[in-house]
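Given next, in structure tokens, is a single chain: the form predicted on its own.
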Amino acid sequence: MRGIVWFRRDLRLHDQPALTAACQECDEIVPLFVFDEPLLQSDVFGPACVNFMLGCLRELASSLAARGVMLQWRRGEPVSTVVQVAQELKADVVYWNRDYEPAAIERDRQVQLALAERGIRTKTFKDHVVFEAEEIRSATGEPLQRYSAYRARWWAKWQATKPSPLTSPAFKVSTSVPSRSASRSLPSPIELGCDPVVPWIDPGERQAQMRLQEFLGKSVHVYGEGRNRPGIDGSSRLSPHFRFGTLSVRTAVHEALAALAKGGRVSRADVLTWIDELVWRDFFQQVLSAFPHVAKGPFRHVAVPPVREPGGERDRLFQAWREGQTGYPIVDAGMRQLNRTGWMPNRVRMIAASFLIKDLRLDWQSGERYFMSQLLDADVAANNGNWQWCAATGTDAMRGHRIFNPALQSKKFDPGGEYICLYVPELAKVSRKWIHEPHLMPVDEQTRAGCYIGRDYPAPLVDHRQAREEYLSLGKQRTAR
């Protein structure tokens, strides 16, 4: 029997359900990756994300080649392309791991129907999450809309089932089928329509495994504090690997719990806090799967303050935010890091999002789209869930009054200004007394630092206190209607 394994966001060999099943059931397998031409042309994903994906694919192709199997690839519209390859290679069955984005669900449905019409079977598997939306429900069988309730049921399900990772599959001797794409090198970033950049986080399955072990051996034990400190390596930085599936979440949870089981100098609270972040990831995937309307609008319609009307002022503010020229150093450092590397620590993502929505009163969808176009770990579910959390339109119960003070956040989480100075170098010589609010510097301090506000570094776009009061006032007016 000949089977095609359609790789998508699962670019690894270890704990890969679709690949494992194909190796067990088929005499010949064909690994396939399809570059989604319409998606590439849409510019939804930026150079950082595309270059990271290519790096992951190069390692996957190398790992497969070492086992005598050639990765096939095509470019085109995925439905017609997968069907064409399956017919061309006279495949009996096509395997893949499920995706939960609305567009991906519809794509996969069309592929299944088209293949079935041609007598080709399909087999799909759970992989991108630990538990799918249907596996964790309320007592009445409804999807859960509160993280706290979801988390409790997630852990109960884990304890009851303990889903184990799969080992790397055993490849049979005769597994490779010639194809017109077998001997071709993967396309370059330029050929895919984007600039070549060196990913800030190393791509590939081996790097994911190394990063996981390094994190669990060190940073995870101060994770509760470290994840909020952008100036240190306090987070796992594994989200791009989860996004492209070079590391499975099942493996990550098992390895984290194994670190606890070893004993010694282990912080149980910090390890469990990190696992909670993985549970959040499953939760957002569940929300997207069960409530697909969130991909195009708010999870719930609430009385939030109106956004600025389209026009020159709105465009000026959005451009300044996007370019890291707001006059608030922690926001600007985050946006410049994002633009340069495709990465931003989660704490800074929340600060930057809050500033766009609450201080500038711009629509959260514009911020969501911009993040998607820049992030290494551009993931619809997580990005949408986090933006709606900040906008108070998501599943979170808080009704619009979570407003981050950028200066206070900066003083608390980057007290020495190391992160700010790294990405806003014009402030490098500013005294730490003024680094978080440089617009308050006296003129003699500006002279001493060689940084004049309004010339070398922008004055604040808005006054935070005034913007906060305006946002709350407009919110009360909207609620009173």
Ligand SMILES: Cc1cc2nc3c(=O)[nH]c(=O)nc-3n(C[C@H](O)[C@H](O)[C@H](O)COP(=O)(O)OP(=O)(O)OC[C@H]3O[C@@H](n4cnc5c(N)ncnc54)[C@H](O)[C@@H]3O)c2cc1C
Second form
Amino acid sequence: MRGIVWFRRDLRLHDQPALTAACQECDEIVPLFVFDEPLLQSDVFGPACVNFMLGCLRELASSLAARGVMLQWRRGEPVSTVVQVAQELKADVVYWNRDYEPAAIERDRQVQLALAERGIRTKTFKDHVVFEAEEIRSATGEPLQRYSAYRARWWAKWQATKPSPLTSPAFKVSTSVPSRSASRSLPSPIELGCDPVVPWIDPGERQAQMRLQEFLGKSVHVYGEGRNRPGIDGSSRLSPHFRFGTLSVRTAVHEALAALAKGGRVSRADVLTWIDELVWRDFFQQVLSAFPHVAKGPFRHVAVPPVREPGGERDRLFQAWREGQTGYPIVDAGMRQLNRTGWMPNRVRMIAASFLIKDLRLDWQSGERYFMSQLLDADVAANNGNWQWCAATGTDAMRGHRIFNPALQSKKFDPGGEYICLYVPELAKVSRKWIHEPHLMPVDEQTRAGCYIGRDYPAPLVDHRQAREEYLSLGKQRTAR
Ligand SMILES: Cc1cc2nc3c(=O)[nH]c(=O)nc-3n(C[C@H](O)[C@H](O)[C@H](O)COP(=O)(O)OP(=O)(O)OC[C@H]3O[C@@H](n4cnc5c(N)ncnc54)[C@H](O)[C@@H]3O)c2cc1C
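May I ask for the structure of the form predicted together with this ligand now, the form predicted on its own having been displayed?
Now the full complex is given, and it begins with the chain already shown.
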């Protein structure tokens, strides 16, 4: 029997359910990757992602080649391409791991139908999450809308089932599969329509494993505090690996619990807090899966203040936010880091999102789209879930009209301003006292620091206190209606 393994967001050999099943059931397997042309041409898949993905694919291709199997790759519209390859190679079965984004679900449905019409079977597997939406439900069988309730059930299910990771499968080497693309190397970023950049986080399965071990051996012990400190290496930085599946989320949970079981200086609270973030990840995947309308708009229509009317002023504010020119150093550092590296720490993502929505009163979906186009870990479920959380429109949203004060956040989480100086170099000589609110610097301080506000660094785009009052007052008017 000949099986095709269609790799998508699972670019690894270890603990890979579709690949393992194909290796067990087939005499010959053909690994396939399809560069989705319509997706690559859209602005939702930015250069950071493309370059990271290519790095992962290069390693996958070489790991497969070392086992005598050639990764086949094609470019095109995925439905017709997969069907065509399956026919060309006379495949009996096509295997893949499930994806929960609405567009991916529709794509996979069409592939399944088209293959069935041609007598080719399909087998799909859970991989991207620890538990799928149907596995965690309320007592009445409904999807859960509150993270706290979801988390309690997730842990109960984990204790009851403890899903084990799979080991790397044994490959049966095939010599009869035509290798049309085997001798060709993978396309370059330029061929895929984007500039080559060295990914800020090293791609590939090996790097993912190394980073996981490094994190569990070190930073996880201070994770509770470290994750909020943008100036230090305080979180795992594994999200791009989870996004492209170079690391299995099951493996990550097992390894974290194993580190805890070993004892020593491991902090139980910190490890469990870290696993809880993976539960948030599963939670947002189940929200997208159970309520696909969130991908297009708010989960619920709540009385939030109106956004600015389209026009020149709105465009000016949005551009300044995107380019990191708001006059609020912590926001600007985050946005510039995002533009330069495809990365931003979670705390700064929350501050930048709150600033866009509440201080600038711009619609959260424009921020959501911009993050998708830039982030290395761009993921519809996590991105949408977090933006809706910040906008208070989501399932489990930030309560009330909570508004981050960017200067206070900055003083609390980047007290020495190290993170700010890394990405806003014009503030490098500004003293600690003024780094969080440089517009308050007296002129002689500006001279001393070689940074004049309005010339070298922008004055604040809006006054935070005034913007906050406006937002709250507009919110009250909406609620009173
Ligand atoms: C406005 C906004 C947009 C975001 N967009 C994305 C996105 O597109 N893709 C993405 O993976 N994360 C997104 N996040 C969540 C979070 O910022 C990143 O997952 C986290 O910063 C990744 O860093 P890490 O791997 O070091 O995480 P760690 O702190 O080490 O956490 C471990 C893993 O848990 C998951 N995780 C952590 N925090 C969250 C969270 N709040 N929601 C869901 N999963 C989480 C990630 O997979 C992460 O790799 C967003 C957050 C905000 C506020």
